[in-house]
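A single chain comes next, written as structure tokens; it is the form predicted on its own.
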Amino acid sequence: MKKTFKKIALFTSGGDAPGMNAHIRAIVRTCIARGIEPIGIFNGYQGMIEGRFVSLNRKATVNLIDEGGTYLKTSRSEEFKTPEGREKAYQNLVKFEIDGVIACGGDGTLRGANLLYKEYGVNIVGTPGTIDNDLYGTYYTIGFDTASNTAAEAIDRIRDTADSHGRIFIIEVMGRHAGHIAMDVGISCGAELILVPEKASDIADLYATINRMGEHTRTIIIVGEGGQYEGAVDLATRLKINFNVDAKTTVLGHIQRGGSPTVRDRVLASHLGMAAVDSLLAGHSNVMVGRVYHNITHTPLPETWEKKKKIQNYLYQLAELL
């Protein structure tokens, strides 16, 4: 059933995310031109709580498409967690006369949508920001893409020093506790071995894959975060004392979050922002929008959480493949 809205509030929290601005830019524009006024909420769930609400307009959002971070700014709260600090975000909600509200970021963003939605009844609606790729409900989050390309663009640097000098290079890439990234860069820059967290490895096959690349041999060793090693540096002091193999470690880190959007994400994060005002004004609430196969689609934001986003098997394959 279709709605009526006068005020829209946007806001990103969690982690942020390359393309969270053209994603703004979007909503803003989109409310704008469906004659409802857009309020940007600062600071994410904190700032809903303090009231940090500012209405804005096309101006604002000039020469954003192409910058990252977010222009709205981003924080964890601790206080949303407690009953008290939602009560004091709802009633914010309230003073300023919100009709509905897009929350951009990760699973902690769209659990606190959810909860929002359970205990107020706030017309509120999620989108996937995060470089992680882990939202169930679509194929691309916002930030992957370009996520996955500064981190293939570290590692082909590294390959050409460990081709140099014939050295094993572990390197970590981010992900939390999916291996989108890790599998992706993995395969696209040549990696001899792939480590995700969903997929449990021995050390010694390890060592035998490093064994037959020879001694001197470049070997590029990717693993993704939150798996059960705790990390590159983890991983290389393992394969010291157990087979007594030298490694080279890099973690690459928050690099793959800042950066300019590459140029899937913007038109992911634009396509989302359109679709996520449009969602709340055909009546939709407490879904993820996202986009499978270039359609939209709207999925109970429990969901998003509770079930697994799988990496596709014939990834598997072709990693070992290559």
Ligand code: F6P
Given for the second form:
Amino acid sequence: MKKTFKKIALFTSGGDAPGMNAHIRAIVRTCIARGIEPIGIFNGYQGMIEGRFVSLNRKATVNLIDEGGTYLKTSRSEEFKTPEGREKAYQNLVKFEIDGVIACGGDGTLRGANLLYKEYGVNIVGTPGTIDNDLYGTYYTIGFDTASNTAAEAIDRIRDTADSHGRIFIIEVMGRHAGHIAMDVGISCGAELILVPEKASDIADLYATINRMGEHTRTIIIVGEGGQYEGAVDLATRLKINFNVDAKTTVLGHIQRGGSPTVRDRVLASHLGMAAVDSLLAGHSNVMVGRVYHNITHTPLPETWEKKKKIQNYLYQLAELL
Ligand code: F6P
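Having displayed the form predicted on its own, please output the structure of the form predicted together with ligand F6P.
Whole complex next, starting from this chain.
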């Protein structure tokens, strides 16, 4: 028997990602269009535990589309990792008479959603909201495009200095254990070397490449976090100790998470927001609502972190060739 939905709760969790607000807006407006009351849970799973549930309306989402961060705030809740914390969270879903839940975030968020489904049978779908683009089951995650563009813009600026001084620059980008940002940004900025966590590289080979590049005016090396080197500074130190190479380092850090989302992220976030509501109404649960080409996909939540989203081979070829 098909369930009737009166209230759908939504929240963002884990690292904020540009486009989350466009996503919230789309979920709220789709709920209203379908005759459902949208309930925002503030501060992610921690807010679910603390009962921070607020009824949302169309007005609350005015001017959200171009804002970075997340209107609903976010957290990395330690308490939710405990059975007691999840029990409290579930009791609040019951108390506020929530019929379905939409959880937007990265793999930690989706793992939490899976637990609510398994332990309490909560009707829940996840949506991919992370700059890392490391979730299987969707070509792109909300925030990845903006973060990549932000990083690319910063690197373009650094390149001016690298070029003017003929320097070597090692620039570290985010991605946790995935090299999607590093690869796309490295290719789009014409980096001489791109190091991703997915592929180990020998330091002597790196030195040989840097030497070969010496004939150019500058060398840009992009290093994704979470790989064999502990970031830009570690790599620079090793190059100095082993080969007396002088390199400047920049860690782009959280600058990549903020700012107004790109058009691509706004459209993706809006599409996934509408689809998340409609997926719940169609009876989907314990899946991530993603997009492949222009089609909405439903991937069982555990597959989104158990299966690895690989960096495409053509990107490795481009990085090597160009
Ligand atoms: O998952 C998004 C992300 O920005 C990663 O790229 C990074 O490793 C991590 O979050 C940083 O987390 P925090 O903001 O909690 O330090």
